[in-house]
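First comes one chain, alone, set out as structure tokens in the form predicted alone.
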Amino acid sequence: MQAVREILVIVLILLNFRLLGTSRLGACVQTVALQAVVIGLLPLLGPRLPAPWVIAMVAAATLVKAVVLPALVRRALRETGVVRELEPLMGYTLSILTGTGLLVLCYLAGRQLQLPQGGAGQLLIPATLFTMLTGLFLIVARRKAITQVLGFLVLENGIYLFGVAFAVHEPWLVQTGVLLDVFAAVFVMGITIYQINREFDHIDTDRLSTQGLKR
């Protein structure tokens, strides 16, 4: 079972990798799928099976994250029209090179940190640090308004993964509560996408930013 759990993670470090390397905005929303549904398995597959409550909420949990969050994104990619992300703020071989540098960082936050159930896993905690850098950096280094809506949920997914880790009472109520901030903050964006289109024909934020100046 140990194996599967670090097969499962080593996944989760390429899934964050191909984020930051692909400018297919579809291809990214796939791969945040795939990565909420990597996250969701990795509860699972402790020493001990988990309480049936447990793993209904940990279904439920990767059920919005993988199929109803990535719906919204899709349902705006389709309204918007926007197919790529052709104009980053840092270009792929730089964002991938910059992500080699992050998750060396992360391993070696992650050295000093342990886990409660003790050092089994412990690859677990530098691919959680990474999946949450890695979504602020497609938050700060990305200028489709899609893109950074996806940053944001990489980012949650990570937090999901380290609450998951590191908490040991009751760690499901505050993840569900996460997880609903989550699911309505990226329904107000799913609007906002789809007015800011609608009115400047576009959803670059730099652009936007340029436009409100010149006013």
Contents of the next structure:
Amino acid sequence: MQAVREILVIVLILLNFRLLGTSRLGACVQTVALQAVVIGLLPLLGPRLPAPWVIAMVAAATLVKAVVLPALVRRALRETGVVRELEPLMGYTLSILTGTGLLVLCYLAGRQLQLPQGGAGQLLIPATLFTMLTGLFLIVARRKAITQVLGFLVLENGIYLFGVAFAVHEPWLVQTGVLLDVFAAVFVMGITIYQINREFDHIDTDRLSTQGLKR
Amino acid sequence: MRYALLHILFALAFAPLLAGVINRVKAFFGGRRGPSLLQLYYDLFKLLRKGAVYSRTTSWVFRAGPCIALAAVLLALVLTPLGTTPALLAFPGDLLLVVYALGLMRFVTVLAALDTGSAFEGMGASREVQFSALAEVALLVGLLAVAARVEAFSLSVLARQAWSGGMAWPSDAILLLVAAALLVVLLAENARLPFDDPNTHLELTMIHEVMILDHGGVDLAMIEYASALKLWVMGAILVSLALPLPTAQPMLNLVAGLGAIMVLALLIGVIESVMARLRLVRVPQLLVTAGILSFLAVMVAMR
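Okay, that was the form predicted alone. Show me the form predicted together with its partner chain next.
Expanding to the full complex; the earlier chain stays at the top.
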């Protein structure tokens, strides 16, 4: 079990790098969904099997994050007709290199933090921090509104896993709250992206902010 | 010792066969019969019987290139283990020497290419150097990850530990990561498909083939043979580190290693058949990704 968790954590880190390195938005959505599945599996593979209601909660959260939210984003993709992120603010190779730097930072920070209950492996905390930072990085370094929405989802994945890692008693309450927030956010964003697209014929946030200046 | 010698003899004899296997697999996917498995042997014999023509712009550098390249790859071969079969020469730090023996081979090939004074070959040399600079990081860091885990610095010891399955599961995750990184490096360094198309001649996108256009006769034979041996050396390293196949019999281990290298050639053939060449601007990205796999392996190893 320990070994499987270890591998899942590595897969999680690699998925983050895939998000940083790919320009296809469809692949990004797929990666985020896959990440949600990996994060959903991690708490179930602990030393002891969690209580049934906890399993149900994890299953529900995973279902929302791996199926419902990606479906919403895909719908936005389809309706805006965007296939790939061209001209990001930061190139893909540079993004990957920045990701490596972030990973080192997270590793150093993760060594300072001691996990309340062990058994998750030393790499778990750096991986969660790295997932959060990847989400933030995507929000900052990409132009398209959809990639930024995906960045929020990744950020939420990281926060969720952080909660699981520090779970002593009842982290599920916190996570349900976070999940609700994100669900609402993506819902609003999905609608907003659609509206922006209908108004301006594109979803390029960079050009939105300069719209007033050009006029 | 006996088995190490045997491995080297096998490598010298069978290295050109790898190219035949790869081409056969590609022909099978393409629905053709394909060239004979021994085609590279025929080519080598044909080239050996030919004389060489040297351009007046070239100097001794051009003539020394193929000899030094072959010598460098032979040095790497002597230092390369295959599974539990140790290398003929093994000492702490030999993994650095293997990597840089291959580096020397590349260096003299590049020098010979530049020596011809052809702009076309200079372009190929520039690309070769650019990509191998990235590949070298992935290769070295990956080997160092395994070295950090096993706490040994000799390729033979690393291979024996990894092959005999003496590592616990988390370190097997290291082996998986390193194996993936090494596979990418192997494809890049041996001018294989996602990076370079070995079939295209005189095309602006190729890398390795363009550098050896001016070589002929014995020189070309040496270069082709050295390339085949290089594929064998890198394949042997990859197979040794990636496959935990513990058996007690040394002879059986050697045969299993040879089989694994042939399977690797099959795998390369399949990869070449199902993938298209990457756009040139995407190549560094893939190599950087391989470097990150290695880097992650180091992080896992250092816990």
